[in-house]
Structure formats: C-alpha cells, structure tokens
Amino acid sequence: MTEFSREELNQFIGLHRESKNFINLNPIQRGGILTPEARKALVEFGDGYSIYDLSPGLEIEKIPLVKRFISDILPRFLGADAVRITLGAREGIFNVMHSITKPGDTILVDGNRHYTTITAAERAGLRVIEVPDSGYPEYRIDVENYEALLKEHKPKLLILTYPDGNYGNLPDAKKLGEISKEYQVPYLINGAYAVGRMPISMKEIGADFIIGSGHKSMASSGPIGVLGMDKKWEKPLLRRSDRYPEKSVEFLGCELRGSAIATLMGSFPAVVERVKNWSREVENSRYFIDKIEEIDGIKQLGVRPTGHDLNFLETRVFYEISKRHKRRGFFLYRELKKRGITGIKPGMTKNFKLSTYQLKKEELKIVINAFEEISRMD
C-alpha cells in the first residue's frame, strides 16, 4: 500500500470558502444557492448513497416520495409528460441527441449556445450548424434564421438556449416552437438558466424537450439537472435493457443518485414561490444596469431592455487602470474583494458577466457604490 506523510494528508482537511458570506455575483451560484431545508438535506443524505436508506432496492423510483416527485411534481413544473434526473445540463442533452438521433445527422444549435451543446454533439458524432446571433452590441438570435437552414440542411434536431449564459438574451422561443412543428423537427429548449428562476412551460413553448440546471437555477447542491420530455419521445429515451429490465440504457441503469437529488426536494417549495416573483427580478436587474450605466466606461452588452438577471457588462474603466494597476487585471477582483464582493472571476477587467438574482436593493446598491468607487482609482 503506498504511504502518504500526515502533511500530504492534512492539506485536504477543513477546505472553506473565504467569501462564502460576501455579496456573490457569479450567474453560475447565484440561482443555486441553498434554502435552509435544502441544507439540511444536505447533511442528512450526505453520507454515499444514503438516499437508499428510503428504499429496499436501489432503484431511485420505487423511493415512493422521489417517485411522487419525479413522476407528478417535476412534469408539472415543466409543462412536460415526463421527467428524467441528469448529472446536469449537459448530460441531459447528451441524452436526447444520442436516443433519437444517429452519427452522422446534422442539428441546428443557436449561436450562443454553450459549449457543452457542441462537445455534447461531437460525443453523439452529429454535424453541427449554428445560427449565427447578430453581433455586437446585442448578440440577438431571430429564430426564424432558423427556418432556411432547416430546408437546406435536413436537421434531426433544433436546439435554443434560454437564455444564453453570456448575455441572458430571450429569444422567441414559442415562436421557433411554431417552426418545428411546421417541418416537424423535434425542438429541445436548454432552459439552464430559466428553469427555476423564471416560469417557463415546455408544452406552452411548444418544445419537445427541456433541459433544466439544479446547481445553477433550481437551489440544489449538485451536479443536478431535470430533462423533460413529451410523452412520444419516452421510448427512445426512458428504453430498457434487454439482459436488466429494470434499468435504464440510456441513463447507465439509473437516474442521479445520492444528495443531490435531496437538496433538489427541499428547495422545491421555495423555487415555486421565487418563480412567481420573476418580474420583481427583471425590475432589479434593469434598476442595476440603469445605475451601473452611469459609470462612464461600462455598458452592457446584449437584447436591451435587459429581460433577465444574468447580464454582460463591457467595462473598459477598469481595462484602462489595469494597464496602469500594480496588480494589472486582478485588480479588481482584489477591490471588490476588499469590499465584499465576489463571483467575478481574478484577471476580468475589459468585460464580465453577473448575476442580480435574488439580491435585495440593498445590496444592489452595495455593489453599485463599490463600481462606482473603483472606477475612480488612480
């Protein structure tokens, strides 16, 4: 057996987060903060698979209350027929790319997808096309660009992100829903940044899949997601094996396991509550990006008025006294550190994304007067 000295050992013993307290900005943290009751569960089923202890098998759906859950209460958030637990995001719409389509077919993605849509697309062997946005200074995507690509290209899938992780752009993504019906091309809509935060219906959107995000948007520890489905699509993807009936192939034999799936539960009540307030959000995030514009040097990039809490903001004040700053463009990650703050990332200057979501006024104003007061630094 090899030998490791205590001193190698003990450097992973008592791991914190120093700015777990500070005003967080980061759009990837922001939606997946912990309620109470999650924390708890949280604690509670942190040991293995300890979820298991609810069940006689391993089977996560014969646990009667994640049954419930995930056969009743999850479809009706969604607006889908049925609801499968991911890893995340990304799995989920690995999972819908490799159950219904083949390598080699060609899928239309929105230009300002995320990146794990293409790695997602290169593992399923699929031909990629991307709708181009509409540049600087809005990175808008028209969603009838779409329509001309489908008739040249025969694509066996459409993907719209909802919104973007760059810029928190909306597109019509009803209206794309009426597309793929026209040309009947089933339509999954990455809702990782929606899903939990913002009331959205799969069914009113007219998707044929949703993909939600539990550590980003959905108040769970993770990594967590939700994959709804309309009910012509679960044979391909909710399909058994053939020598373990009981297990699912395209899931690997079951769905998430562990803690995750419990922190998901005990934040559920307060995500439905939180959903209802979304206009209060909107009204935040436009009321921060009203102040922050006062700040000669910053703008905010993508579709104005913002309609979401994750924005991008273009800051050439603090890429200007990076030049000039000792510590260059970690500066300001170092200043607002100083002042509370965090979720920017060390070394951002010239441009950066964040997050209002669920900040009071209060602290609105905190981060606002922190900008404000750095931008004026020698």
The other form holds:
Number of protein chains: 2
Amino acid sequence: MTEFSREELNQFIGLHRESKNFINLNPIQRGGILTPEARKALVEFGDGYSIYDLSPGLEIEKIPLVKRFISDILPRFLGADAVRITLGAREGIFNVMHSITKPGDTILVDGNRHYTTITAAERAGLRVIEVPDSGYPEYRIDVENYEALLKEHKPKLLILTYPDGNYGNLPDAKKLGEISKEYQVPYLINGAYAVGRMPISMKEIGADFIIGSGHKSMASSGPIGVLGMDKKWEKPLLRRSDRYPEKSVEFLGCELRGSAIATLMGSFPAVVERVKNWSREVENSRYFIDKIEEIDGIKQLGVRPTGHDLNFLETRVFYEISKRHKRRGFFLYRELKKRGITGIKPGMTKNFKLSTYQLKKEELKIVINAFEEISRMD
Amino acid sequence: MTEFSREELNQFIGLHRESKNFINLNPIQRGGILTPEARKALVEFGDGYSIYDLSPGLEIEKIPLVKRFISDILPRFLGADAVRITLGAREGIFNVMHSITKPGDTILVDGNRHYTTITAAERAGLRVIEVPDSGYPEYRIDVENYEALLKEHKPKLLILTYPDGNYGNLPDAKKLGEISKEYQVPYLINGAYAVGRMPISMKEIGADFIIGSGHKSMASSGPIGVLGMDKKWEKPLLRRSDRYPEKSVEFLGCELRGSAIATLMGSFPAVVERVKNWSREVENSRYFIDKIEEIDGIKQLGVRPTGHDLNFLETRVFYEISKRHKRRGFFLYRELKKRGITGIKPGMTKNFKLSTYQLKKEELKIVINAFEEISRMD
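Could you please show the structure of the form predicted together with another copy of the chain, as a counterpart to the form predicted alone just displayed?
Following is the full complex, with the preceding chain placed first.
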C-alpha cells in the first residue's frame, strides 16, 4: 500500500485563504462570490451527493425543486426554450459543437473569444475562423465583419463572446442575431461574464444558444454552468440514449451532480435582484474609470465609455515605477496587498484587467486612493 | 426583463436537508460525506474561483500545492504514472474513449457496468459488447469470459467496473490485467466505488487507466473525479492545443475549477487513513449481513461473503408486508425514517442496495434492530 509521510499529508490540512477579506479585483472571482443564502446551501449540501436528500429516491434532475429551476425558472431567466446544467461554460460550448457539427466543419468566432472556445473546437475537430478585433486601443468586434467570412467559409456555427473577458466589450449581439438568421447559421452567445451580472435574453438577441457560468457570474461554487437553447436544437442536443431512453447522451445522463447546484439555486433570488441593478454597476465602473484616469499614465482600453464592470487598463505609470523598483514588476501586487487589495496578477504593471463588480462606493474609493498613492511612489 | 414572483424566488431560500443527521444507507452518499477538514476547506473556498487565492496569478493546475497533489501525491495514491482531475467518473471514462478510440470502434465492458459507461460510449460513437454476469444470485463477472469476446470483436478498449455499483462484486481485476496485456488491448478500471474507500493500485492490477469519483468515494463535494493513466497514454490523453501549447485539448484547458478541488485535497489525509482501515469496513459489512440474514426472508445477493460495503439485499419479508400495508411499498421508507434511518429508495421492498461504509458499530446495531422490528410488523 502507498505510504505517505506525515509532512506530505499535513500540507493539505488547514487550507487557508489569506486574502479572504481583501478587496478582490480579479474579474474571474467577483461574480462568483457566494451570497449568504448560497453559503448556507453550500454548507447544508456540502457532502458529495447530498443533494439527493432534497427528494430521496429521485434522480437529481427529477427532484421537483431542481426540475422547476431547470425547466421553468432558468429558461425564463435566460430567454431560452430549454436549459441544461453543464459543468461550466467551456463544457457547454463543447456540448453544442459536439452535437451540431461534424469534425472538419468550420466555425466563426470573435477574435476576443476565451482560449477555451479554441480548445473546445480542437476537441471537436473543427476549423476555426476568427473575426478580428479592431486592435489598439478599442479592440472592438464589429459584427458586420462576420458577413464576408460567412460567405467565404460557410461555417456551421457562429460564436460571439459577450462581453469578452479581456476588455469587457459588448459587441452588437442583436445585429449578429439578424445576420445569423439571414444566413441560417446557428448562433451561440458566450455570456460567461453576462449571465448573472447583467440583463440578457437569448431570444431578444436572436441567438440559438446561450452559455453562462455559475462560478464566474452566478454567485456559485463550481464547477457549474448553464446552457440555454432554442427549441429547434433540443433534438440534437438532448438526444436520448438508445439503451437508456430516459438518459441524455451528450450530457452523459446528467451533468448535474454535487453541491454546486445547491449554490446555484441558493443564490438565484439574489442574482435576479442584482441583475436588475446592473445600471448602477455600470455607473460605478464608469465612476472608477473616470477617477483613475485622472492619474497621469492610466488609461482604460476597450470601447469607451465602458459598459461593463470588467475593464482593461493600460498603466504606464506603474510600469515606469517597476523599472526602478527593487521588486520590479511585483511591487504593484505588494503595494496593493499592503492596502488590503488583491486580484491584480503579480508581476503585471504595464496593463491588466480588473473588475469593480459589486464593490461598494467606499471600497471603490479605497482602490482609487491606493492607485493614486502608488502612482506617486518614487 | 424577466419578472419572477416573490413565491417563485422564495422556494430557493432556506434549502434544507431534513435527513442531515440520519443514518444514511445510500451507497452513492456514504463515501462522499466530507471529513471535518474538507468541510473547513469547503467553507474557506466556497466562492466560485476562490481557489486562485492559494497562489494569486497562477493557473489552478500550477498552484504549487495543487501541482504536488496532482503530479506526485495522487499518482502514488492510484498507482498511476500521471493523473488528471476530471469532472466525475463518467467524464473521465469519456475522456479516455474520446482520446484513444474512433467512432465505430468496439469496446468490451462488464455486464455490471454503470449506465454512464454506455452513454459515454454512445457519445463517443462506440459499439459496446458486454461480458455477461452469471445472473441470480451471484451476478458474478468471470473475467475469463472477456477472452472469447476479445478474439471475436477485436475491441479497442476493455472496461471493468470494480466493484460494480449494484452488488459490490469485485471481479478478478488482476487476471484481466494479464489478459489485456496478452491481447494488447488498453484496459480501464472504473473504481468509482473503490478509489478512496479501499486499497487499489492501477499498476498492481495491470490496468492502463483508473477512474475514481471524488463525490462518490473520496469525501468531496462534487462534481469532481480523478483519472490515472500509464505513461504510454499521456500522448493521446494529454495532447496539447495547437494554438495554446500549454493547454490540454481533451480537458478543455483544465477541468479543474471551483471549490470541489479544495475538498478533495482537504479530505485527502483522512482518506489515506480510512483506506488503511478497509479490512475493518469489510468486517463490519459482513457482520451486518450476518445479522440481518438471521431475519427470515432477507438474503444478500452478489458474491458471498461480501468483500465490500455496498451490498444488494433480497428482502422478501418486506415485500410480503408491503402487499398488506396501506402505504404499500412506501411503508419501509417511512418505518426507517421514523427510526432516523434513510437512503433506501422510497417504494422499494423486494430488493435494494445499501452501504454500511464508515458506520459505527452502534449505528449498524440501530439499523439491524430497525430491520428486525420492521420485519415483525403485521
């Protein structure tokens, strides 16, 4: 039998988040902070398969509360006809690719897509054509540029990342909906940074699929995501097993397991509320950008004014300091940490992304003051 | 914007596990109960992507603690050369199928396999041949029966479920290792009910792949699993993206996200300890079976004496009562519930599976007494 030393095992005891009470600016983390209700649900349903206890003897997807959530509440929330729980945004994108394309097919994606859109396409054996962004400083995706590539490459699927995860740009998704209908090509909107943060409706956009991420933007423990679809895609996506006619092939029976679903449901009422307050989030984000752009050598890149809490900053002022600082690029991370702020990648000073999502005005002010103070360092 | 009524939202408030402090006999739940350390880790790392806080700025799989866990600790624990974290056992099985077979290929699986082995094969476009079990009462898988089918069907993969999830039978996995080597066919062992419960080593068995489930048997919140492999399979399984040479294609970059990994690491020291005590678990299980078989009309099916905590019981005595009881088949569930016991599927009386894993002797006695009392009902 394998032997492990006491030291080898002890390293896993007392796992600790030093920065738990810091102001965290990491965009990947801000939308996944649990609500108090979700935290209670997590503790209640933390044990492996304890979600079964909600309705003993039923398959998870048949538990009445879960069933109502998936077949009524979530479709209305996403503006979709049918919804499935996935293991995350990337897995949902792969589910769609694997169900409605064949290896060798071409797909058209925006140049600002997440890297996992590419790995999912590679896993599905697809050829990927990218619609380029406009480059520095806006990195704008003009959806009209899909048209020429549509004609040239006859893609089997269009993907738009809305917003993208670098600049928080929000392309004209609705216009792409019209284009997709004109060319009759299915259209997937990757809303990993939209669903659960801002109002978004698949139907209003005119998309065929919508992807969301529980751990990124729906105040959930992960891994968990949502996939909404138009009813015309239920047949390929929800195709049943020959041997087990109740079971889905693409989702291997059911992707829904474990405690993540308890947090997705537990946070849902608060998520509905926060989505309603999206305009305040955008106001806060613009306020923050306005204030830090008063610092000489800091500039928001991407489309302006920002329409999202996730923003990309060019910060020449910090880069200049890093050149003369003994800690080099790491000084910024350290200086922020001293002030109870985290989430900027250690070593980065020239440019980086951050999110102000759900930060209170006082917290924004602490961050603004920190940036100002640090920018004045010798 | 979608409107939800107060009632629609309130149903997700206060999600509650009525049977949290019950003795739970559900095999799918017993091995996933969090250890106290894992519960602390869950609360600490409950927020969506908070695992990043362990080492800010690093990809999850490069966090030193996570990296040591995956590239050193888990391989030794599983007797494998390389390990990847998966989203669960079924996803791990699909990862293997999708990476080393082609649609149209044939695979050979044991007749006691979980239904998700079949859905994974259907998703991968594979033809499945099943090695039949011996039928009532043992449902034994004789691995020598793989040989004739190997010759006839030239499969590209052998799968053995060890133990299966109905009878807890433990076929001669090592013997199948020899057969797989002789015929040079890769061999996957599905240890969803073994890894984290009992000692098991991929190398000792002579398998090419081993699958484990965090939420089923490794005291973890889900969804999470492990996939161990022989080094000769690293090339197809861990193939890298053309566009992102650091990223894996089959695992879409990284399947490792969210709080589940915190619980898998947090419970690991206790899991190592409990695996060492496996013989006591088998003793307890045999003690339990001996005692309840003293009740007329209760009999353990599957191979005897049992070698696992998961067992299948034929319970004619309860079935007879159900025929005359006003609640019919549901009486048993209700009677057990009155006594603080849960985990037997409501409505079942003729036969059912249960697990005694990690139950204390006093708890076993409570269950035995309950079965005795209920068997004497008019």
